[in-house]
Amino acid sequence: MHRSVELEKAYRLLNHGPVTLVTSAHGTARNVMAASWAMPLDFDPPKVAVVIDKTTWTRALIEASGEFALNIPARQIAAAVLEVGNRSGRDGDKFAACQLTTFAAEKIAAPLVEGCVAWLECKIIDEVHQQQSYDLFLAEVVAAHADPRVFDGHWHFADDALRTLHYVAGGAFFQTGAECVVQG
């Protein structure tokens, strides 16, 4: 279930910094990879920054096709999160080895991912340099989408199991607490 984002508001599905499932394809070969470095970058248009290892699979696709997706995981699927994260796309297909079922996007080719609270489709910025030199890769988000159950404009999390998640290491994960606003 998901509901298109304003594109204004994009960056508030990674402002609080959750982990991200990376899909890309390229022709016939897609792939799928968790990242915790990425982060909202600009407001208008919106940009993404995230930072893609020059040995992945997914960066080769990535650079072929100039387009990604960051799909933001719930508590439900941190096994699979963690297993896409201990496996690579070249020694064969991931979203069926992690038992991910994906659908279309609706302007890029790379599959998002069931099972996610957002999702976010780029097209990178050329920024050879910083690819190179930093393996850091600049977007602009060219749609948004949530599941409505748990984003409105601004999260919240009543199910456990739609909360995001935090890696830190060693194969474990936080998941995003319990609101907290601040009256100023």
Contents of the next structure:
There are 2 protein chains.
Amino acid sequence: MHRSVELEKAYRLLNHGPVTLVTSAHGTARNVMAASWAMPLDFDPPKVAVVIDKTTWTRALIEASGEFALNIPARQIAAAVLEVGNRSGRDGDKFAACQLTTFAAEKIAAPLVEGCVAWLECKIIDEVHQQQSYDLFLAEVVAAHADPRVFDGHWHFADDALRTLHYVAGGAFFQTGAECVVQG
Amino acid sequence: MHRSVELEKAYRLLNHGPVTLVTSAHGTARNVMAASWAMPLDFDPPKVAVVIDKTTWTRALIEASGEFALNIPARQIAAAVLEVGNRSGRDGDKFAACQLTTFAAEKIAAPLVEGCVAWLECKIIDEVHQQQSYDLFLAEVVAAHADPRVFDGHWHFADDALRTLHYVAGGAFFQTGAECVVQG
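Next up, the form predicted together with a further copy of the same chain, please; the one we just looked at was the form predicted on its own.
First the chain shown before, then all remaining chains and molecules of the complex.
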């Protein structure tokens, strides 16, 4: 289930630091990788920063296409997220291997992953020095979507299966926990 | 309570995307600001990336000193974190105004905030173009510490008061939730 998110609210999809799935496509090739090192970079126009290692197949597809999507997975597909992190797309279609289905993005060729709860379609900003020196990609968010069951401009998690994930290490995630409203 | 963390494990303190308090100092001036847009950038040597707006007093102190610390607050000081985000250090000492106490860092002049559960001492990497164009600071982590009650090389949250926080918007945080171990 997915509905468009206004671009000026797109940063909120990533603001709480969830793990992401980076999808990419070029020609007939496509891939998906897990990335925890992603964050908002600006509000308007919305921008993001993400670290994509030189050795990855995703890196080749992103450099060739100039595009990628950040998909924000929910707990319901946690096992697939972990599996994505353990495979290389060079060994065959990782979506099929990890039993991930996709739907078409609006403004880019990279597919979006079902079972996620938010999606950011991104076009990379041409900053070659940062890409080469730090594996750091800056990109503008050109479209955003979220599952209306959990995001209506703000996140509201009720069903555990739809909670977002925060990756730690060794195959373990923390799910996004209880809301904590404090008196300012 | 704080104990040194080996530098090769320092990324784990930030990997799950918690909100941070950025502390800085130059001469007799010091400041603290809240920042959600921080992430690991590399493992060894550990590096981080953080967005620091041009208009902030913290920015001036970081540019003058070349240093900052990322302090990772726990729920026990959530109200102070929010208060930090609502004030400017130009209006007077924000630590006192927010009732935050500090202790000395090991390798930098910026103070570290009590009530946090992890601390990353950072020296900025000289990348002026990124700082000017994107407010993006890259830095090397030169020392790291964590509260041994919650981090022993991995995070273990038991006491809610010591859980880390993920900032969303409008004065609300999510606390880091239940661990979710999946079969790969």
